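First, one chain by itself in structure tokens, the form predicted alone.
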Amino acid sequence: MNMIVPLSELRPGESGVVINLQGGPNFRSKLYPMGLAPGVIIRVLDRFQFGPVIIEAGGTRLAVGKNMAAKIMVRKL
């Protein structure tokens, strides 16, 4: 079952496509150039209970704010 689930809600070692980005011109502005768009795929390295969520796009390594991940939905592989 491929289910669509904020960002933050991954752990570490899962995958999944990003769908939408739920904010505005300005939060896709800041997440665009770090390579997260809609169709990319990312996995979790870490995730921090007061942190940031660690993941891999493209063979980058972010580290995404808790509060920005909550905005990225993306659908589980």
The other form holds:
Amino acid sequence: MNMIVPLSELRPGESGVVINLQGGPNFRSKLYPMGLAPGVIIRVLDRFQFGPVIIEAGGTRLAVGKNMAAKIMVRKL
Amino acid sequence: MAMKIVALAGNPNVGKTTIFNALTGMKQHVGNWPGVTVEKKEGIFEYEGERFLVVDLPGTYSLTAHSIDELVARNFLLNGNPDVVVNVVDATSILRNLYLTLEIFEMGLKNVVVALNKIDLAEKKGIKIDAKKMSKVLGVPVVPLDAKDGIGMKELKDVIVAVAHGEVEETPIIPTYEPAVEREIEHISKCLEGTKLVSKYPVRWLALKLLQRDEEVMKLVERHLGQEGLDRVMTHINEVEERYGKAMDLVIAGQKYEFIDGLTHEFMSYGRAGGEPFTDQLDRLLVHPVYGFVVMAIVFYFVFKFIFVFGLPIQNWLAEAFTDFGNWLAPHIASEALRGLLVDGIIGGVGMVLSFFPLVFLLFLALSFLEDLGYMARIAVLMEGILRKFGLPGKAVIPLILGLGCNVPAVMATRTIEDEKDRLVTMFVNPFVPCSARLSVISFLAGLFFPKESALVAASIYALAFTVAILSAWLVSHFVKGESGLFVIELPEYLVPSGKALLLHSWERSKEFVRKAGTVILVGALLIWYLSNYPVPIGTGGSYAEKLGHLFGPYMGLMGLDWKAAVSLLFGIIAKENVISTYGVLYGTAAAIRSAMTPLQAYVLMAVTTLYIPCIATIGAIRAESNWKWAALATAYMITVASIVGILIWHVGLLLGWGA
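Now that we've seen the form predicted alone, could you pull up the form predicted in complex with the partner chain?
Every component of the complex follows; first up is the chain already shown.
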């Protein structure tokens, strides 16, 4: 199944392809250069109850705030 | 002949500073970019007798107009006329790093050298890169490096010099986008034709930036095409996006990565990586919501100890040395007025400025260590969720805790916060955190007036101060311009920092502090010295300080205090511990102070002393890290808050019958 879900719903170990960023232009342009753009494969390394999601994208480890992660749509792999 | 300029550009955490140090050695200087509080590092690089000026641009992921750092870097690349641009690329995350590289190429620069750093780490991760092929694909020289161990530096220097002398023909690769995007680039380019802009900037870059709604480029275009011309272009872009059903910036970013991905296949291959990286294992502990806080508390304990256990004795020793010097000098000066000015005013003032140097130096040492180690990013991750609720970034926890020791290094510590808005809010509220000087006032008064429950009373003052700080942060963050809460941060690989680089950098940063905050401290010290010695010395009742005190007497009365409190608080501006010593001068003994005030008045005095104003050195530090306006605003705000709190405590206390 190729479900499209927010990044915040992926569990540690799961991967996905970024499909869309649902925030304003500032939000988007901050994410692109850090490796979060459509077509990029990401993998969730860790996720905590109240903290950010920790992911790997393009060979880099990123911590993404919970609210931001909810706006990043990915297709589960 | 003017020195040729070498600019260093690249993402944060790619080893740019290591390369900068390796190029320039000890010949470097830390300052600020004009008009903004972005750190500027410059140094001299020598090669066979020729000298080059190396400019370290702020580490950025991109070159948009959204952050000051990126704008500074971009403007330097566009208008600073660098002769060579060294783009430092992290071999362990090529995909993301090349995003910036392509942006640089799209700006039309044809003097770029790619310094492919951390090649050793990449190999460990199983990433194989053919630098020769990469160079051919990108169209610019690529030098593989392991800068930490100095491997490849010789080659890098050779290439930099060759490019500076125009001996290298470059054909940087420019990404192409899908036909729909290319059509729009062409259309916008046509609209811009004939304007002066086109002679100054590459037209393709302008068109791309317009498609991405870059505010600075939109302003540029408006200046040259007029509001109407800009509107025409932007309306067109809106129509295209509507037809397309997607924002252009989203399409461009996605295709840029697709393009990069295509390129990397030609020079990069993945082998087998060995197991889970050490950094991931460590992070499981260090950003864990329980263990992470435990480790952080331990780290803070040691940082605090390191700075204040080493720093405070040196600070006291320096201050005493200056006092001794003044005392030794005094008898040698015949004129009484000159003696006072020189000994109490200037030597005292300079002594105070320099006495902060060890604290600030040790702070920068500790901070740079944590930052280079990679731990600072983990602290941000841990604290972001909690502090953001009050309008503060996760990294604000460091200045908040350091403030318990001294607000001067605490304010300086805000420079590790990337976002300008976050930085301003954090330094604005920091002076509310009671420093060790205020602890001496609080414990003296608590002990004198509340002998039985002094610890509880002191704790209540700390609780009050932190509450005020947090609420103020929440309030102020609503008024400072800028978008916050966009939390995404890189968690770099843990690295052991280089000791020499740490020392050098901290030394340069501390010098900058003395230069910028020093003037404020000196002027303040001289002013207070003048007020307390003219026309007659303090204690006689006729000094300007006492007259000023009487002037504020009625105001102090609103919170149950008298003119003597006003004078004491005035001297507290120099250093908070002066509040008590001034009371001593005015009253004589502790017993006299005890009989002159009720416990309620003493409590008000404690609260007001804690909140009323940053000391002159902290004002200087805020000024150094932001600007005069912000320092003045913070000062005015604190005076207001302290007055309100003082009046409230006094009147509520009276109502509750605690006045006696």
